[in-house]
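The data below hold one chain only, encoded as structure tokens and taken in the form predicted alone.
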Amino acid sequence: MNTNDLRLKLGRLKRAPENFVSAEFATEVSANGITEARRGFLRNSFLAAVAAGASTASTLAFAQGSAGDPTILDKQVWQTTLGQPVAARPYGVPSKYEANLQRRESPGLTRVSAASVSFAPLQGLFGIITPNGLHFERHHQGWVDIDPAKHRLMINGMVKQELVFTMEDLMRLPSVSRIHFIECGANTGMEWGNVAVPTVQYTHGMLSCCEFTGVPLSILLDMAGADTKKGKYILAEGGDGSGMTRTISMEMALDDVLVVWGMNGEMLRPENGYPLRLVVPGVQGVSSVKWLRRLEVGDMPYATKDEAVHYMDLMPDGIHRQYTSIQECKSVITTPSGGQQLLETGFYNISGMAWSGRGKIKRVDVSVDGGRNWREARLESPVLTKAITRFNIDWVWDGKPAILQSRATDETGHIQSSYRMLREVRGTRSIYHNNAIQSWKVDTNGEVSNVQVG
């Protein structure tokens, strides 16, 4: 499709309400946060825009070379006044017009005390990197802000010399920076029981991808003289009130596990483990222990409270499958996705994310007819191991019903499964490790909703 054809055939997309709020709404959001009344105002604003039809000024401006559009012909206020000084924002924040793009808690999840989950707004993100302020959260007893001068990391167990590191000690060591995803094992968990939550933020939002900076765990183990032959496992312990502890295999520990203090070029945020966390690439997020305070080398799995009761897979025969850590090959279309609306027929760019805990994404196929036919999507660079890969594909919507799906393949040859195939093996009573193909239904009025197909 050439540029002229694209200009004339480009469709308009009403994104989820997180994108581009009005000046009045943005001011109210900044001052008072999001309330149901303001959510209603936002919904009504979009409905009014939809009711105006396809002959809006913005559409005409695009089709007619911007003739008659005052937003391009007339001087705007910001073109005739002084801007804000640098000192007004010593630490940068997003535009007020993006005030509604934020992590959100699911009203369908039970919250106990300070335990909580917040979902990243995948529908409003671009590329592969999650901004620090939008990285998803999972806390078992709330987040804490620890004084780095008082934080210590101990290494003990089957080692020649037990060591205790200060943050200064750790940050003097040779560091590396790597891009990896972190995904909660329960991501997409509500879909196991055929519960269709409305948007991609709630179906897949316990997923983020960042550049992490820290020291390889293998260096610390070598400094302590860890017994890497008899010591087959590492126990990682967090410093928050929940005392989160996880068993990690020595094989993983010596491979690509990082002890991290940096995220996207700055220190970790408190809700993401400041001042120190573990990052175990490719496995369920609970293993990337936050507020890391201790690493113990042992000769068997530790079967701690969070491993013997939680984060296990309930199989169809009633057996619990334990220590299933790897996040298998998975993908999801983020635009168009649930909660959005196609306002007219024409050209659209279907975009989404793919990832695998076993390495690099090799291929992503996209279907617009519920899996009957597939086309290979473009993988945008960089394509990195155990990181999110962005994919795109062209689509011309003709106004008929459609079901959008993506299916990823990783470098090991693993192909993302349909729900039917996954449930044949896993049943319907599980919570964790759901990597089934996600389906978005496009109705004739352009509304996009969550459905399950096969």
Ligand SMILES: Nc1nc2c(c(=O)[nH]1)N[C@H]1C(S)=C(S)[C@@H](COP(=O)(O)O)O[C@H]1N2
The other form holds:
Amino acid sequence: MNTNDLRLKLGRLKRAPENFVSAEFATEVSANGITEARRGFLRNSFLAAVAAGASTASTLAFAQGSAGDPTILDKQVWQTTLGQPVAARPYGVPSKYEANLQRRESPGLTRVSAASVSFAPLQGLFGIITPNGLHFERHHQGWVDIDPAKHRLMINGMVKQELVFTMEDLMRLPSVSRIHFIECGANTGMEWGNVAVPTVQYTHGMLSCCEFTGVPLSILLDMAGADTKKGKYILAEGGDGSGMTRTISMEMALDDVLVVWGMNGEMLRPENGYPLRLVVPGVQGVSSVKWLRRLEVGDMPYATKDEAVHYMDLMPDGIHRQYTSIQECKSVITTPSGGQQLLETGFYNISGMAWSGRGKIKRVDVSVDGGRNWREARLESPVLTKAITRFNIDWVWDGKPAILQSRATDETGHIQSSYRMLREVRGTRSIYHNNAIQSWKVDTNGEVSNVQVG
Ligand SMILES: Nc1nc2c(c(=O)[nH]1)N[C@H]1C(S)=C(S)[C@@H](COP(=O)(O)O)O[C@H]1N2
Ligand SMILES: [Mo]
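Alright, leaving the form predicted alone aside, put up the form predicted in complex with the ligand.
Below: every chain and molecule of the assembly, starting with the one above.
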């Protein structure tokens, strides 16, 4: 990194609209999208926040020098009063100043009864781990909070010995902890039709990455004496009201599929499948069946409703492609990203996430001129298989229009393609498996918006 740029001038960024507006306003934006009037309101409320010396005070001090700034010179109330006792917070929650960083429902997707999606606020996350309270949610029939004492997991079908496990049984088995992403197959789906939803939360927020703890599925199959030669498939069934059932190949089951109860060091949250879920690394989220209650070994794909009717890709020739499950190599810049605003020229740290369902990320290139020139970004460690990798690269904004893009390459050599290239093969009528390069346009006034370029 060129620290001269940093010393010269540090640019200021409006992090996201959600961080500067009331919860009611944000809910309205979630419900109705960002119109021109609302955009103006956002800008004004942000300027008001800056004028009031809100959370940008420290960066302003950096830019101006500290002389005369009461925020550093005067004693603050929290320096001269007693703090809160530990008992006030037996279970920690974020600072009240972070209250706007929330999972949100999409401005564009209709909510059908309890069937719902909430998107993770990628623009406000650091590193690679999604905090448990911000993991995106996708429920086909709402979420349930199951009494672990009443939860069972059955293994049946082509096995020597059918087995039924209690949670206690499962948690006594040898466990492993692994960091993996879960991405809904429909993530970035609106962009096929060039809807250009406003923020990265809504374009890419059906993506999260956690450390999952559980028992490898291969161990359970071994215990049941599964016929892993003839039994080429496994049916996974959820315990919620959606009747969620998915076919998993035996090859994957014996490789890295986990039967999971732990998420980032604690039990799963109810929204994410408490007390037990499947995690099928690298595969579209729907296969990671939540509230997992049954695994059946069989010799044919099960063609369940969620495989035969949903989760298919409509190709340009009108044919439906079934059982496309791997989430291909993909990346997105999360800062600066849609809805944010660069308030002045100067240094900016471009930061984002890259991931691949086929293995590790090998490199990420970043362009600030719509793909004409590319520079290799810095990959932060750890770089793990089928997990999010964080990338960063320095950039000095000169006040001219810019188009920011990231292009990831994974260890199999798969390079993320442009919309033009992807559409040549896939057409425009898909919902699922959109891994095209995302473009964020920076206007001369610093506003960042979602655009699609070749
Ligand atoms: N039982 C059950 N499992 C389920 C679902 C569901 O509705 N019911 N939704 C699936 C879908 S479509 C996705 S993308 C992931 C989302 O996992 P999350 O809610 O923990 O993010 O769970 C999958 N597993
Ligand atoms: Mo999904």
